[in-house]
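Below you'll find only one chain, the form predicted on its own, shown as structure tokens.
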Amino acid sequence: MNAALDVIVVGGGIAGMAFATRLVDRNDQQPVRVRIFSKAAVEASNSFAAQGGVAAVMRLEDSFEQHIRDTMNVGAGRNDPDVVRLVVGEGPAMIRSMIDLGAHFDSDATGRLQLAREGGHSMARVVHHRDRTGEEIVRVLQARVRSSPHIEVIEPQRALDLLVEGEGTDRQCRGIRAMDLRSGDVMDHFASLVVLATGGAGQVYERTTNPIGATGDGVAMAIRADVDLRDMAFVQFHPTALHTTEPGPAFLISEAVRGAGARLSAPDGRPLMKAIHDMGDLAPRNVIARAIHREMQLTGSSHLWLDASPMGVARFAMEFPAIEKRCREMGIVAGRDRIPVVPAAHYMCGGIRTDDSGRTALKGLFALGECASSGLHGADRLASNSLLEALVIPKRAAGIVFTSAPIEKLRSSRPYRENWLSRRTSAIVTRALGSLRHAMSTHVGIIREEGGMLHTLCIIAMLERQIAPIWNRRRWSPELIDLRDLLVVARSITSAALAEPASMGAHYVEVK
């Protein structure tokens, strides 16, 4: 009997589960054991919250070349064309594969898939399950994870750092250090291969569609381990988050709502996008987010309006039930009343540099999903390409694991320290989080300026000095751990933005 390949996956969203299930499907090649370390249930992830869908060429009137062109145009040509072609080319087969696994995508009476059109797309090509596509894909993958004897989900576990051994070209990732969020115990866990699938870092900004767990864990761990990154300057802001005065993550109003006929309007009622871009309300997200941001600055308004009345109340409720429900809770009749919207940080277009199969520059380490940069997105992400990438690249990664990871006698997990968890959050940490988010939102957000970005680096350095004594006392609250990672990611975003003098995609520099 061959020795088992032991794999740790950090993150239990779509990318992590897609990889794990594809890998155990190959268990006949080599026995495999997968442990998924997750700090929260998948229902608290960006994956679960994803509304729009999966972009794929599913009609004869569409073509791979058009999808590739749209992806490259939105990405401002910063994309890796080979990766774009590869991922787009696998889209139709991936959709059929998900349907075979039990995914229910919206279709008409004849069984033909209904396709939505979103910003930056020249054609309707977004396969969806109403406005809960992420939830549907999670349902299918979670069932597969739970039914597999080769996959173990371990939660709530907060990954802290990568375990790296060796020097120079012999450096290799051997595992992770993680904290059990119930006991506070910190353990070192070893594996033949570590896969980071930790999602994004929207919590570095004041207003974000991301859940509270989107704190850039995987990217920060990679930075501390000196793993190469790419395109960290490019942070996508979604143009239409629901405007409320409530704290916490902003509720997303899917771009598919505009694809179905809704239109953005200024406070005085005039159409916003008609004179700004030839694609109007379906222009790339960075264009629309900047237009809303500028209009808010000019008028002093706290939000703009999304008018979905061309759809009507009944159609809106049928096609976007989750959005309709949230609007109704606010006293808004979607499809009749205007919806108040505002841009919010949404997606990291850059991340840990990988090849087209998820391999990083560090032996024994893969990265998948939003924390990774495969080269697909470039300077801005084409809508609904992210779920496509989160299914295609993990499948490819699973296909090469047995030739990329050494099969070694596995070392047992070992305690590093006992109970380092503090349930109390220092006032210093709370203030530091607020200061960081304000600086990033003001100076490294939708519109940037060199002086503001330099000022933000000074603020980050000051905050790092402030929390160092608290960190060294080894009594860590979850908020302190988050802040440690967010500071590292914020420094990377800001430094990368300063190194990009020309405006491109989601990075827009204003010269003063």
Ligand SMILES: Cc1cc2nc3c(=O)[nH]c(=O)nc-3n(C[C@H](O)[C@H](O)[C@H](O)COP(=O)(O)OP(=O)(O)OC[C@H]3O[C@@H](n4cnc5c(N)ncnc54)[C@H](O)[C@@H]3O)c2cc1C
The other form holds:
Amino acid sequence: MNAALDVIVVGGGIAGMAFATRLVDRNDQQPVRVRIFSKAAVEASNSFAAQGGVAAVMRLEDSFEQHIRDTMNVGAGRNDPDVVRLVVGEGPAMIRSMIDLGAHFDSDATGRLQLAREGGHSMARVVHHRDRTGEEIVRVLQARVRSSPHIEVIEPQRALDLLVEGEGTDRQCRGIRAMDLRSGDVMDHFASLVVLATGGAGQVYERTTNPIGATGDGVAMAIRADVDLRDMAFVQFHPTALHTTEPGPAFLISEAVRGAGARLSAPDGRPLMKAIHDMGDLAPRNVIARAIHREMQLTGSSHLWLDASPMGVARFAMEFPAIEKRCREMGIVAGRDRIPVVPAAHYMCGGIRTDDSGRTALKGLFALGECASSGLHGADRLASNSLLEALVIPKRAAGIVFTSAPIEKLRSSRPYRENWLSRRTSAIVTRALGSLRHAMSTHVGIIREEGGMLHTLCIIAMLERQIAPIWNRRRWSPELIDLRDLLVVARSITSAALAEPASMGAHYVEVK
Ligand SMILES: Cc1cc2nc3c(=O)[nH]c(=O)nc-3n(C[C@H](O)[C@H](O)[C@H](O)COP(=O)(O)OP(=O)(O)OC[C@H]3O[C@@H](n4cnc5c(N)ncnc54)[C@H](O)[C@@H]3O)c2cc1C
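For the form predicted together with the named molecule instead of the form predicted on its own, what are the coordinates?
Up next: the whole complex, starting with the chain shown before.
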């Protein structure tokens, strides 16, 4: 019997689970043990929140060429064309394989998949499960994870850093340092291969559709380990989050609502997008988010309106039950009343640079899903391409792991420090988080300007100096750990944005 390949996956969203389940499917080639470290339950992931669906070419009237063209148009040509071709080409087979695994996607009476249309797509090609597609895919993958004797989910564990050994070209990732969020103990865990699948970083902004755990941890760990990144300047803002005054993640009004006929309107009732882009309300997200942002600045209003009345109340409730419910809680009858909407940080288009199979520049380290940059998205992400990527690239990664990772006798986990967790957050940390988010939203958000970005770098440096002594005291609250990672990610986004003088995709610079 061969020794088992020991793999640590950081992150239990769709990318992490898709990789783990595909890898153990190959257990007959080589015994394998996968440990998924996750800081929170999967219900708190971006994956679970995904509404719209998965983009794939599922009809004869559609074609790979058109899906590729739409992806490259939205990505402003910054995409890696080979990766785009590959991921788009695997779309239909991936959808069929998810159906075979038990996923229910909406279909008509004849069993034909119903496809929605979203921004930047030249036709309807988004496969969905009502407005809860992420939850449905999570359900299927989670059942497989739970039933596998070769996968262990270790939760709540927060990975803090990568363990890297060696120098120069011999550098290799050997494991992770992680904190048990219950006991506070910090341990070093070793593995033949580490896979980062930690999701996005929307929490670097004041208003985001991302859950509170989206703090860019994987990217921050990679930066501290000197691993290459790509395209960090490109942060997608979704045009239509529900406008409320409540704190916490912004609730998303899926683009599929506009795909089904809803229209954006200015405070005076004027249709917003008609005169701005020939795709109107289904223009690329960066175009619409900017148009809303400008209109809000011009009119001084806190939000614009989404008019879904062409759809009617019954159809809205049937196709978008989760959105209808959330609107109802606010006293809004969706499909009759206008819905107040505002842009919100939504998706990190860049990330840890990988090849088309998740390999990073550091030996022993893969990155998958939203924390990675495979080259698919370029300067902006085509709607519903991210779930496709989070399913396709992990499958490919699982296919090459056996030839990429050394099988060797592993060191067992060892304690690093006991109980470094503090339940109390200092007021300085809370204030610093607020200042960081405010600076990022004001200067490195939808519309950017050089002076503001330079000013933000100064604020980041000042906040880093402020928290250094608190960090060194070694009593870390979850908020302090978040702040440490968010500062690293914010610096990376801002520096990358400054290095991109020309506007492109989600990065828009105003010259003053
Ligand atoms: C509201 C919303 C709607 C969306 N709708 C769509 C859609 O319709 N179609 C589409 O294609 N995309 C959509 N997206 C984007 C898509 O959902 C995400 O890009 C994708 O799910 C990312 O999957 P992931 O596995 O990479 O990350 P996630 O699903 O975010 O999972 C990350 C995991 O890592 C864990 N983690 C993070 N840091 C650490 C750490 N330090 N230690 C341990 N664990 C850690 C988290 O707890 C979580 O389990 C949407 C996103 C949002 C927020």
